[in-house]
Structure formats: structure tokens, C-alpha cells
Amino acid sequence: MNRLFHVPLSPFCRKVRLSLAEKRIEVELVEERYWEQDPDFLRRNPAAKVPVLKMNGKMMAESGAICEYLEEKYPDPSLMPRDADGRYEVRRLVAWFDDKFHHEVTSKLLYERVNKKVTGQGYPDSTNVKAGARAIKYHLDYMNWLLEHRRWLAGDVMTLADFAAASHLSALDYISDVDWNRSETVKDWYAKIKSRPAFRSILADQIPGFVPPQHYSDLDF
């Protein structure tokens, strides 16, 4: 049986469960304390971190490579343009998304409201809360600007880049910090995303002291 050995609110995490069902793989989730560096976590992941995927006799971090594999290996659907262009649109997006908008945004708002929490480090950093709600208006600008001149985020079919920003906005919209009222446009195109199977799981997640807003599992909102 594969194994994803993930953090329910990671968008890492969240990117790679996605790109899993939308290909249909079947997975057993097993929630990881990465922060306890666990040994037997350390040997299948010595950089402690996760999502890490046990498939095909393989362990696999680092959630860009594997969903790269999974693209690979298992092509259809494809979450991936066929064309040079198209697929450097898509990576470029998804670092934009798992780079700039993590540190400027994810790490400054859930990291410091949830992570903290969750890992015993302590309160929120109010300045870090502040920065990320400034920056977060940015990004959503620049996702409306995407939207107004495409279909979905790198071009007129849907891609790993819809996923890996949505894995880092779902996350965010679980602690209620995503102004969804910013951009109609924006809004739609996550409404659209999330009402696909493969977000079913995701939307179902449950943590621990902390309750989503009410329209978090709602398909449209």
C-alpha cells in the first residue's frame, strides 16, 4: 500500500495529496510529528521534513520532486502542458507559490498561528501576522491579473500551478485568512478548483483546536 506520510494543513503536503487524486493512486495518510524528529522518520527523510511518499518500494521527499515523479510515471490525466512553454509556465508558478508566496505569506500567517501552536514553540509573532496579511492582498491581485487573461493560472487547462496555489490558500482559508471578497475572480477559480473530487479529502480535514470558517467544505461559497 503507498504511503504519504504528511501534516493535514502543509501545502507541501496538501500540493502532493492532490496531485495523488486527481490521478486516482490510492494512498494511506499517516500524520508525521516531524518536529519530534522521530528516528524512524529521520531514516526515511534525514532532512526531516515532510511530505515523504513510500511507493514502489521507493521513499521520496521533497514535494516538487515528487510530483515531478508522479507526472512521470503516471502521465494521464496529465498535470503537465506537453509544450516547453506550457510546462515552464507551470514550474515558474509553482515556485512562485512554494517560494515567494510561502515565505512571504504562509509562513508569516499559518506557520505563526497554527505551527506554533501545534509545536509547542510558542505565541504568534504580531509583526509576522501583519507582514503576511499585507503581502497576501498582493498575491491575490496577481492571481486575479492570471485569471483575467487565462482560464486557470498558467494557461487555458488546469495544472500542478492551480494546485500548489490552492494547497497554500485551502490552508490559509482553514484559520480564515484569505479576504475571498478582494476578487471575484479569484474567488471563482478556487470555488471551481475545490469542487473537484481530489479536494474532497482535504476539505474533510479536522485539527485539533481549531475549527474552519463555515463555508470552508462548502463546494460553492
The other form holds:
2 protein chains.
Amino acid sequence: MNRLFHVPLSPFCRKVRLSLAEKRIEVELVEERYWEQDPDFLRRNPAAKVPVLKMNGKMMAESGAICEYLEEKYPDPSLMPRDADGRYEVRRLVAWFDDKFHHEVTSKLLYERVNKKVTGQGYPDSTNVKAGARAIKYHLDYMNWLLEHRRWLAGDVMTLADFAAASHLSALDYISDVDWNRSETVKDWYAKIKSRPAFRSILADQIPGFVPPQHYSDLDF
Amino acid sequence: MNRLFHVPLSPFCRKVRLSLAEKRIEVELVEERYWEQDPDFLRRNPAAKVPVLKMNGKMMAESGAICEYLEEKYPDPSLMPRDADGRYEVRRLVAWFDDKFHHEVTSKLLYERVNKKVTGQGYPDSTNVKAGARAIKYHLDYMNWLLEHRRWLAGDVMTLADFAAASHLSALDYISDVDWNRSETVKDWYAKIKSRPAFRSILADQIPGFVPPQHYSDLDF
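Instead of the form predicted on its own shown above, give the structure for the form predicted in complex with a further copy of the same chain, please.
So here's everything in the complex, that chain up top.
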């Protein structure tokens, strides 16, 4: 059986979960308290991060490398365009969300509010929370701009770029940190992606001590 | 003419420069003081980071996405294996260096010692410098372990993983922050990669106010 070692609100884990589900690859989810640095876990991944995917006896780390691997091994349905220019745009946007958005928004909101509490690192730093709340607005505006020119973030078809973005936003939505009123266009895009069967497991996540807002799992939010 | 907007010691820029040079793609190097947020530059790349590659009229950002694009458009000579497992390993290691090594070492040594001074952000934080100096040892040991099992970092052939690693190490070597005595195996690997024609432009870099050690550009260091 394939196994994904993960934490439920990690956007990097969610991106891999979405890829696996979209490609209908069954996987057992195993919650990993990676911050406890269990020796067994470190053996699975010396980088000491989640996600780690165990698949066909192979142990894999790094969400970007895993998603590209899944795309090459299980190309149907595809989450990448065929042409080099289209693929460049997908990878650029995946990096945008996993690097820039992660640094400016996710780490400043989700990590301050949730990860610090879960891993016993104390209270949120309000300077960070404020910076994250300010930054997410610009990112939603950028997404709005992209989606006014394209059906999906990277072009005409749904790709890994949409999954990367939706992974960060869904985790932030769990803690009510996304103002969906900012852009009808972005909200419509999220409603579309949220209604995919691949999204179900993510909408069913429950993190002890954190109750999601009612609209979190509501497809008509 | 192709143009690469870069800063000389940026490992992300160096990785792209190495890929371009290895594939014999000519490019004009343009130094970009990205931290000054010049509006022209922000138009080229809303993420406000280097490298930015202008190629055939197309403007590209994100070093990982650029290198994959170059690999797909100019596959000869190749910097990626053909099989999905081999490609996974390359991408895992590129992420290892560009994410983990960058966070634990490069940002703690190079950014403290050089970037802070160049961008007028004051003096190095000695706690960070100490943490970086400690962390690089473990990374050199990990490379040593890999290279005892493989000719190159990701396998039998030289790949983007070697370029990612060499980009970080060469930038750190410029400020004498690599202890090459720690592993003869890693030193041999670096001597091999350093002697490639693609490396020449990197060894010729001169950063005002920072004099590299004599061995920096010496092929028999």
C-alpha cells in the first residue's frame, strides 16, 4: 500500500494529496509529527520534512519532485501542458506559491497561528500576522489578474499551478484567513477546484483545537 | 540577444548561468540591483527576484522553472537523466540545495556577510553566521556520503543537481566559507565540476569590496 506521511494543513502535503487523488492513486495517509524528529522518520527523509511518499517500495521527499515524478509515471490525467512554454508557466507559478506566497503569507499566518501552537512554540507574533494579512491581498489581486486572462492560473487547463495555489489557500481558509470577497473571479476559481472529487479528503480534515469556519467545506460558499 | 539579469554571487543565478553555458547558449549578463526595486525590473519580474532570463523575446523568472525549460528546449547536452526515477532524484537534490542548504547555510553565511553589506542592511548577525558554519559541515558530510556511492551527486552522470550544489558552494567559496579539507571526495567532485568550461565565467566574478581567496579560481586548489 502506498503511504503518504503528512500533516493535514501543510500546503506542500496538500499539493501531493491533490495530485495523487486527481490521478486516482490510492494512498494511506499517516500523520507525521515531523517536529519531534523521530529517528524512524529521519531515516525515511533526512531533510526531516513532510510530505514523504512511500510508493512501490520507494521513499520520496520534496513535494515538487514528487509531483513531477507522479506526472511522468502517471501522465493520465495530466496536470501539465505538453509544450515547454506552458510547462514553464506552470513551474513558475508553482514556485510563486511554494516560495513567494509561502514566505510572505503562509509562514506568516498559518505557521504563526497553528504550527506554533501545535509544536509548542508559543504565541503568534502579531507583526508577522499583520504582514501576512497585508501580503495576501496583493497575492489575491495577482491571481485575479491572471484569472481575468485565463481559465485556470497557468492557462486553459487545470494544472499543478492551480493545485499549489489551492493548497495554500485551502489551508489558510481553514483558519478563516482568506477574504473571498476581495475577488469574485478568484472565488469562482476556488469554487471550481473545490468541487473536484480530489478535494474531498482535504475538506474533511479536522485539526484538534482548530474549528474551521462553516464555509470551509461548503461547495457553495 | 539573450540577457540574464543577475547578481554575481547569487546561487540561483549561477545555476542558470551554468545551465546556459553547458548548453552553449550565449547570453549577455546584466547586473541587477534587485533590492532597489526599480520599476523597470519589477515589470520584468513581479516577484522582484533574480535571475530573470530574457530569451527569444520571452521574459522568464524562477531559476528552477528556467532550468527545466532550458532542458526541454535545448536537450543537448542533457542535464537530466531520461528515466522518471533518475529525474526524481535530480529534482529532490536541486530542492535540497535550493531550499534546505539555502535556508541553513547560504542565507546564514553569504547573506549575512555579503548581501547585508551590499544592500546596506548593516553587520552580520554572529548567531546566524555560527549556525551556518555549523550546518555546512553536515551538508558536506551528506555530499560525501552521496559521492561515495555515485560518480555525481544524483547518479552516474552530471546533472542539474551538481550545478545547484556547485552554485551554492562556489558562492560560499568566494568568501572562504567552505572547508575543502573536510572531505577529499567532495573536493575531487568540485575540482571536476570547476574545470568545466561552463564554470569559467563564475570563476572570473569579482565583487567590489570582497576579494576571493587565491584558491577560488584555481583549478588545482
